[in-house]
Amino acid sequence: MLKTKAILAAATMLAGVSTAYSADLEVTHWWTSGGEAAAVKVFADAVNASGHNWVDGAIAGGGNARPIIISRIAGGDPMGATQLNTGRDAEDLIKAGLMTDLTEIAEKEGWADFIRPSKLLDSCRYEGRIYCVPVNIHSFQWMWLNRGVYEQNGLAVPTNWTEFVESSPKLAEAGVTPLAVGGEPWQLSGMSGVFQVALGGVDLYRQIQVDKSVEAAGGPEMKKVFEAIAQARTLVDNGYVGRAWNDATNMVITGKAGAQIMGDWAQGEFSVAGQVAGQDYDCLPGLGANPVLDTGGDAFFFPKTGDDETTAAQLEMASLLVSKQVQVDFNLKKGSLPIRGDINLDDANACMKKGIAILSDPENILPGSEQSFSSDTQGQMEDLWVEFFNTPEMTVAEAQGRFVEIIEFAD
């Protein structure tokens, strides 16, 4: 009760007004796993405590949710607020004038002074105006390992990709799937980005993601990435096709698999299962080779509804999402890092603290693919990675040649 009162007080103070009305805010998002549901409840409780009504509009799976969300807004059926990735997902909707401008409240509250890295807020800008609020820092650059699986089979817990591959035959002999994978396009594409950093190197990642270098796309370092993906597909079980990411995470949690390459949102699942970082599971940023973070994440956008009271409620919600206590509570549940650099994270677990340390050096911060490429280019890459992973007959040379073509015309 005291916490609820504190959130309500924070809402009133941050918004600079006293809520004299109650607005129903339908909020669409794709946070439906156990850990995600626990995290999104923090936001819902804060909005409800502020005097408004969070109407949950969860849609399972980002790949399913994103086109539905965009179609509704473009078709004149806007929700009160919606999660999208921090990046270019809503670019066309902003150009069409369908999103609420948050610039005034962002400047009033000094978001630019505490949101870090600054590129997160920059991703919300269009022609100098701010149209979204980043709520976390997510990175795909992680590998999660079940310590008990290795220890029970007389193996050292791997500290990098090479050691993981070397230990895999013994795991397989013991009936344990070495690598838990979900075959959804975004999962396979995300895994390729991790290999870009870990095996190709940070320079390769920047050349591909920032410079869109055709030469780098066709070079020897990128070849290592394709070779690693080809190797990874020999370490999975036959049930990977179409598997949800959190089901793959559960394979690691329950000891059915040794490891998973997945973003830091996987921590929410370990937390719900009562597991402790450094004790029950370990984490390898950059596969233990290049500990960096690609700083994508989630942001909330507020479609225009034509109703002044709803717009006022949207601005209050935006203010709440970046408030200190809400940021702490949400990100501890989500497994992500907060967008504020001025809050206390003493309760962060060992893996989160690794992420915080990495984030402290600007040289360790890389853009996420959502920030680098249009939705169309991302889709082409996903299609390629899925086909390559599912088609052992496709050679590394053939797949890399197609990748070069995508980068040549990338936007």
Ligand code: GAL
Given for the second form:
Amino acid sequence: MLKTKAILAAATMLAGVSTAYSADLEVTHWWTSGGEAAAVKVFADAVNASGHNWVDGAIAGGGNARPIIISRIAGGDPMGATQLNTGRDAEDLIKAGLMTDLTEIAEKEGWADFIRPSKLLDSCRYEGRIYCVPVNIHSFQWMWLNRGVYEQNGLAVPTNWTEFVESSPKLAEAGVTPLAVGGEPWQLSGMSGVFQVALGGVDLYRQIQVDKSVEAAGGPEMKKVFEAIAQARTLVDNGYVGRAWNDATNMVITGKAGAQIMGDWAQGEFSVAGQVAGQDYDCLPGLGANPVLDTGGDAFFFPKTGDDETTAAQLEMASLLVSKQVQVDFNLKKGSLPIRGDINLDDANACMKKGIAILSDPENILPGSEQSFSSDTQGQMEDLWVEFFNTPEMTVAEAQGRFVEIIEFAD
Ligand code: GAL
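So the form predicted alone is up there; where is the form predicted together with the named molecule?
What follows is the whole complex; the chain from before opens it.
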């Protein structure tokens, strides 16, 4: 083995690559759709070009991947690096001392000076140390519409939720599903978060997501959210249960559906399909009512492996993921926004430019819910959104009552 490494070291030096060794890094993530795969390839190519070896460990579906990733690390079978959401997913693993400390590279490169909003890096901190590297800002606060579907049915392309609902009967008559949705819990939960901002208002979102206010949870503004969900469940097709988010996006891309409420990662699918923002599809941040962005996102974590060369490779990978060109190339394909404000985004399309303009005003930035609630509380809320969406006989009052109870004991 040592001889192999010596040969590799000589080869890499001759190749002019900066790395004196070549480490295999098994990287787990759940980016398996067309757009996501194109985006994560940017990271893989960068790691491979640095002289290390990206061993892809894709696991489809965040709901499947997250527990597998966390249990592998907790169970002593760590991967070299893993994607998770920026937020509290890895909280217990960090507390248990299982994650590589990135503080040295973060301070050397000044991550705190260019990563914005600062809460993304703050989400990676524990007891003053840094344990993850944010790689994008993503937001669920978007609606994606197929322009041709509306134009071919003599309808103006909706510019907000109200216009969308008003246009739905004519689409349905034409055999087009007004709203494409997948029935996975996180999709329905994400849609409820969009309604909280777009229809309940930014104050409501903060009262719920930050203050965990029981009064707001039971109030009239939150009632509008439940009413919108009750409306939305009448605008979907019968095949939504269990449908993957990108299959719902494909319904919009192919004209089987008019629109989808989904995070900005949907844009990667339009891109792979060769569709152009503002021509083939439109995007409504905050459903056209409250154009704000929740700043959730993705981050990479690096479990301790006990091998010094792997640790060194992990730090090099972390540095690559925040580097300027990798940030531009990855986010343009992913449909998300870069975590640094000091890069050239002339190639951004019309929708990404909307997101960047919104991001320029700190008032338009909301905390992503994965940063607000524990995984357990998030799970309880997801269960409620799924039950309410799937149970037409469940009333708004009953659902909102259950929501108040969850917020009352939220952690
Ligand atoms: C989220 C992830 C996004 C996107 C989405 C759908 O959790 O942060 O990057 O991949 O899942 O898979």
